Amino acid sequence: MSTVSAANAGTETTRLPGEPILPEARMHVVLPTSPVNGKVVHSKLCTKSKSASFVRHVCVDVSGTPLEGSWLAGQSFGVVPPGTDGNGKPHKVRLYSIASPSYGEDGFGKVLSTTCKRLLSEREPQTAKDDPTDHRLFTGMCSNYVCDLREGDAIPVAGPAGKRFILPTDRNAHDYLLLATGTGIAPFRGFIHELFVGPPEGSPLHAAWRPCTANVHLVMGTPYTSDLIYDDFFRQVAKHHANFTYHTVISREVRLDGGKGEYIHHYMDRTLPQFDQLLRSERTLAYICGLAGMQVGVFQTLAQRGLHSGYLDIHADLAGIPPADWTAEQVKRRVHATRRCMLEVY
């Protein structure tokens, strides 16, 4: 999943109540200008059979490279696809969220994973020079490159990147609201693995690990039930841990109660009692990851319900405007996430 960070870092000297202490994240141990070769060791379709999307869980062995053991759950890594672009220049790096815990898929920090969705779309005019009658299929170059790789294939990688969208040092000092759409679920797979599953037996970290005692709510939004990613994994974890609640929100299907489909902010508003106390607590951290623009509805809902304190800094320019009337541009420029609200959109 390609990502762009939108969180405000701030300074540690002005930490307010409830703000997390984050571990130091290593950054750019491998530069995209000098990528190292990892090796694909596993690639599996992780959407269900009727889904119109093709999303793969891809595992990359980075043992013996500087990336080994260097990432934290929630960070991203870079893929530098081979070849050149239309201008004859080397392809630029693409960032993908790491879907594995900090100890890796293997428990030793040697194998990282990502959640890669193939980009398949018809061409649309982007400039006045583009032919409006050209509707040939457009395929994303890097996403399809990654998804086409077979086990044993080399893949040029770099990173890690990102220092804010990570779990706090003391996991039990906070409760968590995790909101995801589509492949924005990737970092939360790593989070939930670290909080409730732990390193496998044989890992040097296995003996000291303990499950998280905090309350964790994960809300996953997709167009159709068949688009849910890692659904079986999250359901199994929720089955065995009463302090982890997994919510699914489907936008293009009728709900079981007969209501129409909804987006995450609609679901939160409709079922507010289960989130009200969580969001009012200074212990709670909010993490939002997914398609650019998903934060608009979430931020509006928080502000409308008076639950934004501690999560949002709202510019004075919006003081006289009801949150429901905020435009996407106003939210982008005048509403900012605090250090208790981590935002990654792409």
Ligand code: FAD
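For clarity, every value in this text was computed on a predicted model and none was experimentally measured. So that the term is clear: the rigid core is the largest set of C-alpha atoms that superpose within 1.5 Å between two forms. Numbering follows the first chain given and starts at 1. What changes on going to the form predicted in complex with ligand FAD:
- In the core-superposed comparison between these two forms, the C-alpha atom of T127 has shifted by at least 2 angstroms.
Switching forms now, from the form predicted on its own to the form predicted in complex with ligand FAD, please provide the structure.
Single chain only below; no partners, no other molecules.
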């Protein structure tokens, strides 16, 4: 056990073996109560092929605003749609993960991006007061606003937010297990860019950048193959870097081996030998991003397989209960991610 200055906490603290030193992330340089205008410079569907869901890679130029150069890959930024809600109040801010590396899409920290999924659904009761017979179309306010924007349009933005879901200062001091569902892939696009692609020529960071030597596994879960996001990009990187492995897990298609669709934790469980050594290593950091609730199955699987050490603090109350029998509520209240396990679910 060693004592170090944890820059992210701003205090002297005890660091357990393998715990990362995180860089200091700047937070809320622009408050949602007074957003600044960015400009949409690019917007493109980013699913693998024609999909029932609409997910866009949206790039926003924030040059000349306090957001320029002020985010780290993995942080989020806020969008404050103009206008007012049904009660006449200004729309509240929505957070979107930054899909860019810290040096931006441009290499100068001027253009950030996100991976925005249109919320489109039939209405479902959200409270006891809601009419269960009302099944008209429900369209999310901000996601559709962002996805409707065209190149050249202004977008009111704030942030950045989040100080833990970021890469450690010394990238090569760790190995990485990155687990995503759906748009939870967004921060991992930024991570993979930063670890394996690097700043474009002309960027002040280009000359000093070196590809990461760590082992990185990215596991991405979507309903159908057509829903995979940034799939070509991850395949290209994996082709050129033997230390990067890209896994795709499809929940609603029959697998090539005839097995049924599965969630990412089922896949990890079924193919455990390829993760066993990685998870047992003290160097490894786990990052989990996407659907609220996805951590339940992941945590249960890690605990069931005795691979949770270093990633999870499990309350003594659960000692006699097989992890497969833990309820979602028990996981939420009694299982906590350690500093080697970063969680961003929404």
